[in-house]
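In the form predicted alone, a lone chain appears below as structure tokens.
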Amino acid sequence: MIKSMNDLIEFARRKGKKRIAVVYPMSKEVMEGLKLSEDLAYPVLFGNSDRINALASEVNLKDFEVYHAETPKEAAYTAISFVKERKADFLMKGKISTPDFLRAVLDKEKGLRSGQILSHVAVQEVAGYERLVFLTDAGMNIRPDLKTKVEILKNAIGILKKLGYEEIKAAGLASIEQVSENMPETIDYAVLSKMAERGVFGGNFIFDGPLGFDIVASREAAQMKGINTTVSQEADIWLCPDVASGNILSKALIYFAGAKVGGIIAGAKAPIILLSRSDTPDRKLYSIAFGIAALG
């Protein structure tokens, strides 16, 4: 098993440098990261090349391809096509609005739509817990419904069983363990349950839910509110209710808990890094090895 950040940038280093598609990188902090993970991915950047020859410079980044355009929209759509024509094996987001990168990405006829639902994947290294979390969905789906968390959940499991993953064990985060018609998520979570236990996520898979964060994080915490669960501090995935509260939790991860924290998008034709203005240099190394880690 995976259980570190070290080993998640080992695995990806075993699969080989591959070709990332980078959209309008024209910041230091971008250019760092890819300094950073360049034993990892060959950058290949779609911006001014004028400014990005005088970023590269500036951190010391030797071993890249630099193809111009003039806006980032042109720069969004020439690198998905490259991630298309297999120029490039995954794409990554530069200095360019969200709104304006998604939209190139879910361009039904220029995009990288694959028929799934596209989901967020953040995987965090925190300390005290003894492997890898998996937190679902932070990024993308604002308020998902049963049949959302279900390709949320295969989204999840299709990248851990990618990074060797034999049995692989899930909670639904919730505010209560018993189910209430108030509570909406905590019914998703239980018909979730009753879904695994049938096989229908495959074998070796056990979901359980609705969970409260202090069941999911102790075992100690579980035996004292008497709640029999074999997710308890085991759990490689969290699945969450909504968007708000998958973020709340991934940043209060990081900046509380001192958490290690990359991110993907999953669900599309290759794998997406989508960062935050505030994501550090390392957490887009940690997100570049996620996402190599990722490739079928």
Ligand code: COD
Given for the second form:
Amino acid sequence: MIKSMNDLIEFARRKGKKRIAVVYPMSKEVMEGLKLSEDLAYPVLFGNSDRINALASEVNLKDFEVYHAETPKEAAYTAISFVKERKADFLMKGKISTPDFLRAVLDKEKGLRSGQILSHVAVQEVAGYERLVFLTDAGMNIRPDLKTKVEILKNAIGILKKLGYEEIKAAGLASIEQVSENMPETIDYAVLSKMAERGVFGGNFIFDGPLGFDIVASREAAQMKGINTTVSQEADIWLCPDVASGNILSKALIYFAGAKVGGIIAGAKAPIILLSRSDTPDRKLYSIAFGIAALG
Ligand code: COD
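Now that the form predicted alone has been shown, please provide the structure of the form predicted in complex with this ligand.
In what comes next, the whole complex appears, and the chain from above leads the way.
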């Protein structure tokens, strides 16, 4: 089982070098991330070719292809066409706004839709937690209803299976363990628990929720509160109520607990890497490794 970011990088490395189409990599940080990942991914870059060549020599990136694009949107659509035509294996966002990037990805004709819901999955290595955490959705679906939560969960399960997980546990994060009609996520989680029990998500899968963060993070807390659950301190997937809570939790783990993190969007024709400007080069490396690991 993959238990650390190093395991994830090794898993990706064993898949062989993949071609990564990068939309508008017009910043030193993006190019540094690509430099750090050069033994995993071969960069196919879309943007201003003069600027890209200059940035590449600044970070000492030597082996890459560049295709000139005047604007971030043009870069997005060309990069996406490369992925669709299998001239690249997966896609990464550079210096283009998230909504512009996602709208190109979601474009009905030219985008990368597969018919499924697209959702964000962040992989986190958190000190003190015995396994990797797959936190979802901290980046795409703003306020998912039950139907969307089902799809978000399926996307995450699909990724873990590609990573070789045979048994998967998931927790629905809330602020309480009771089902409350005033807190819609608690009702959704109760339904998901029953669906999991009835095999909707396949075998060897356990979902439990609603659960407070303390119960998910600590077996001791579960014992103290008298909550009987097999996912305490053992959940691989942490399902969040909405993008705001997921995003805040993910960043809190990064900034206050020193978590290592990488993220991808799942459910499209190929994994998509969506980074924020404040992501460090190592986070870009983890995301690229995660994207490769999640390839079919
Ligand atoms: N999966 C599949 N199709 C989708 C999804 C999805 N997750 N979201 C929208 N669509 C489809 C819709 O069915 C529709 O056909 C089309 O795309 C447009 O849908 P809208 O009108 O809801 O889309 P937008 O353009 O208003 O918003 C889509 C975004 C993804 C841009 C929006 O949901 C968003 O901004 N999400 C949060 C991104 C973010 O800021 N994350 C935090 C930092 S990483």
